[in-house]
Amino acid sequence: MARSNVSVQSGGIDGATTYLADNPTPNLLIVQTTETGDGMFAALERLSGVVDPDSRVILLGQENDIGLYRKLIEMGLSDYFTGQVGAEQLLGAIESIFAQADATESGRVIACIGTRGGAGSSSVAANLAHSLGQQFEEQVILIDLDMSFGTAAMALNLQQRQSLADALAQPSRLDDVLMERFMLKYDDHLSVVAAPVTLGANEDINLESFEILLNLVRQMAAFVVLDMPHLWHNWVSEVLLHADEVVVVTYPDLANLRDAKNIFDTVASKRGVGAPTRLAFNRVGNSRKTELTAKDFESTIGESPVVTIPFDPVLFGTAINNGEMVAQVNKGSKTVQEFDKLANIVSARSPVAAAAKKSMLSLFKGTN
């Protein structure tokens, strides 16, 4: 529990309903209740209008009934309490609760690489690691991986103690808690794990070094950001190969074209349907009269860009210089908007409509 915020309201199932109706849901909602029978059944219809599906819910109520307990369950409550409950009974419901979460819940690892140095992958990584975060309102990871060269921590403004080789140094220590230590927080939702500061470090990352480290990130946070080097190592290749989103960062002339064919030709084809290669066009508009068009792109990769960021040099050079991200500077612009459309596409959820969280109804049917 050590990373855990906790909040407490007053007023049972109908001050969570209130109070829910304004704030984001959390992770774990335990609400406690004096109700009863049909009144219960209503208050907890109108909870679920403002709880996200996705939300862990404990009932703490009065009736010990092994059928009512049942029907509670069905409807998609996590779990019942009746009574007294201990904290080392609630304890252990979490645990059991959060234990029992698949594969599938673990932090998207989103992997972006540039076709050529310049294409400017670092801050579309970067652009799109607070987009996810601000759109979603989830924890967002950053992490760094241009081990020589990488410029995350410097663009954010944030003083960096240790970096990714620290962590990579130690990976039979890595827990939670020895992990926040070598991340630095940007915002509410955004932390990075920089890169180191000083030449030297070795850039050929040890693969289960980097396994551990990021199976215990993808456990933090809801999406896991990888700002990838220009380089073609073996382990490079790996992790485009087993993340769940490739981001192929390219600007529209005939150098990126033929990189981005090497890359498609060798990553794409063994990544599979089901694991996406995303191709996002940067910087056009920098040499309209010369640049290659998304058609050019289609006919030689067969591959068109979900996403086309504009050439923006005084946007992202008030952003740099502020230590800011571009949507910081001028949330309303052309390139903000590519940034939140390319997030959404590889968030892989539904984009999130403003004050509008799904219904737990649908989880109801069936069981009045």
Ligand SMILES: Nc1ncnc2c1ncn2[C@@H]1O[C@H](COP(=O)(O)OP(=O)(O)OP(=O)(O)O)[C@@H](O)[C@H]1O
The other form holds:
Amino acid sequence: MARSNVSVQSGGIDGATTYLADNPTPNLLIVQTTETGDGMFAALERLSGVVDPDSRVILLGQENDIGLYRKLIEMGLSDYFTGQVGAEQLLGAIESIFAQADATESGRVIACIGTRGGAGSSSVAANLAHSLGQQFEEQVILIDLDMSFGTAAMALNLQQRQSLADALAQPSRLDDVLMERFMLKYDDHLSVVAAPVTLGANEDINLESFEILLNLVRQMAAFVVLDMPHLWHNWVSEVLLHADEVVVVTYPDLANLRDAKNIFDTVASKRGVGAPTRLAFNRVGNSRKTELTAKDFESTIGESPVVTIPFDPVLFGTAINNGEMVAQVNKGSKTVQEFDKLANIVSARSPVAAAAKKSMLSLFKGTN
Ligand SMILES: Nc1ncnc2c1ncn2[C@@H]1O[C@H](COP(=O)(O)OP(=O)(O)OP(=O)(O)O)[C@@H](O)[C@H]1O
Ligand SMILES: [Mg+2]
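Since we've got the form predicted on its own here, give me the form predicted together with the ligand too.
First the chain shown before, then all remaining chains and molecules of the complex.
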């Protein structure tokens, strides 16, 4: 514990909730409560709204009940103790929590899929990847999984020699040095693994090879953004089931609503509690008079969009023609704000930390 900073506050779960609403979450939160039953669960629910998803929580409670223990662990708590807890016991729990965390510390995988062709999922994937790199100053790898019609490299004006198909062809040889050869650098933060430029590659991606590749790139970058094709192959649903985040990009009309419902019914319910599936509206305003609303989606699939990206053909068209991201064409636009918002949401990092980092940087750079 020599490198740990420990701070103690009073007030139980609600005290922690109030405190953490205005303060960044520590890596480990140990909360003691005298509440039980529904009252305790309601308090934990409130707490989960302010705790960073990356931090670990140990609960010291009253009830000694294995069913309750299981339920709490399922909710995402790291451990639960009752009665008199000795220092040794607590230290043992902390040690094992962080041993696991170190072993699995790897990039967050965010998959973007459109409900219908052309909904804009590739545009969202690329701009989201760019925003993640800019806001968090981290390495981001964008992988174009649209083997036949991928556009990621073209949209960023990157000259490619090799593609994802080449990388997947030799899974046993893949390591970080070889992987670098398949990655195209866009800027200091963003790299792209491009799809093949010609037709003929196998669209049916081998899951075992892809898993090897994914595990590798997750060690190389803090965020891995997957641009999913508009296909419903077995590998597509498998990748969606296992990604840390899924962003379903849709246009608010009837056909998209039907397909969004299918995707949420098939995928979202099978993903774990800590693995969100988000809805993103795109091209909103394209056909104002006939568009459905967020309410229509909410009432049909129980999901509202976390972002609403306006229809802006000039901005998107200019970006494509320049081989740039929209933030480079018009930094102040609503579209860019929405991409930044989405990046914050899927990052699972506290915006407090990002904002603080930004303002410190601005001191050094003399910019905002
Ligand atoms: N909000 C928007 N406003 C205007 N044009 C947009 C918007 N979003 C995307 N586009 C444009 O729509 C076209 C299709 O976008 P994109 O390729 O991202 O869709 P997709 O869902 O990935 O399509 P596919 O089904 O082929 O994979 C592109 O020309 C893109 O520039
Ligand atoms: Mg696409």
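Positions refer to the first chain, counted from 1. Here the rigid core means the biggest group of C-alpha atoms that line up within 1.5 Å when the two forms are laid on top of each other. This is a predicted model, so every value here is computed, not measured.
S.K.: So, does residue 79 move by 2 Å or more at the CA between these two forms, with the core held fixed?
M.R.: Indeed, residue 79 is displaced by 2 Å or more.
S.K.: When the two forms are laid on each other by their rigid core, does residue 59 show a Cα shift of 2 Å or more between these two forms?
M.R.: The answer is yes; the displacement is at least 2 Å.
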